[in-house]
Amino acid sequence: MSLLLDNPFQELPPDRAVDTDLFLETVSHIPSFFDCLGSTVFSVIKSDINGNITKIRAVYLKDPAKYVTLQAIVEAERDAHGAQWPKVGATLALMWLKRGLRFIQILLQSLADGERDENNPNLIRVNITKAYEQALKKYHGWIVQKIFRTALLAAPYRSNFLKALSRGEEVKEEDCLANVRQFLVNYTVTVDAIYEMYTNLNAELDYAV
């Protein structure tokens, strides 16, 4: 068994319009790939990943036959703020989740593309620093930033993480990387998406916390 293909992402429709409830029902089994890292740290990021989730499905909710799409729901905040961003409801919430998205997304990729420490092959830091580094080190202020040097330190081996990603059964590494692939293929346009979206509206928001 594999805990990324349990619930994997579904392909895109042509428009690459992302469909709210199902981006929904897909995205909330993505809290538990932090479980797999093992150290409570990360649970920080778990948490921020779940909180953004509540808030766009509470948006969702109170009209799903108008935000049939995320960007029918990003679109709708905008306007209804005079053309203005806001730093409040399902578009923030929404931008930080896709950044928590990137970040798994680029250690994923990182793990399947091979890369790794020579002197430790056995960890996976090396990864999990390139998913920081490139997609929330720099919203971050140096408190937060500090909070994760320190889950770099107890990131686990990469034989653990593996292993639990085929929830603790034995696996070869081949074969659970072959599954992370496959995983990424769907959930890599699905977060390549969410992020031209921003960028086509001019949504994104950058200031760090």
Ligand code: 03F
Contents of the next structure:
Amino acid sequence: MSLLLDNPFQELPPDRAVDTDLFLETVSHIPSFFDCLGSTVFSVIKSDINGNITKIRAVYLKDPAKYVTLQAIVEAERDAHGAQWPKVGATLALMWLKRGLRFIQILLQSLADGERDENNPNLIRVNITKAYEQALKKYHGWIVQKIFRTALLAAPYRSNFLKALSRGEEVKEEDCLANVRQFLVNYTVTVDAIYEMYTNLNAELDYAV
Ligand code: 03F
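In place of the form predicted on its own, the structure of the form predicted in complex with the ligand is requested.
In what comes next, the whole complex appears, and the chain from above leads the way.
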């Protein structure tokens, strides 16, 4: 079975509110994916994503009834933290988590669209670079950009990456890409909704680490 479709994102309600509990449950399956990629450089990325999920969950668990949606958390922190906000708590964790999710979205979409380097058809560096430039690069100073370049060199071959998304089973490329496309439908809507919320609440920051 496909890793992606085992833990699909749910369709959003008409008001596009993201249910905190469902969101946390769904994203919590992403970090384990890095274990099958081999290189230790991926453990840095895994722990960053894990850390942000943990930070959001810690806030949620303080009052699950109050924090039913992600927006309820961000608004409550805005009201509680004054000038420190939005560089604080779950608001900051979700700000970064969503960038990682956007990176994954653009990478998967690029693969699904068949974008590739004709000279190196079994590499996914063009797809990864596109995702990085659009989702993350401007938030990274030179040291982190160097980590990116290391990760890029350690990136799996296209065939192995697709196999990993299919839980190590031999699945036809077209079948795997069909799963990716199906996964991307609700995933993209969810990531877009979170971005829109950050814009509407004026919660986005553009400092670089
Ligand atoms: C800031 C920053 N976080 C952190 O400093 C950087 C960590 C390392 C970033 C390295 C970038 C490399 C990305 C490219 C990898 C390509 C590999 C592709 C393999 C296929 C923030 O950290 C903290 O998060 C926040 O809590 C803190 O408070 O200022 C704040 C303080 O600092 C980031 O830049 C977020 C990085 C997210 C990277 C996500 C990459 C995902 C890569 C691969 C996904 C594979 C697809 C899996 C699909 C599975 C679907 C189920």
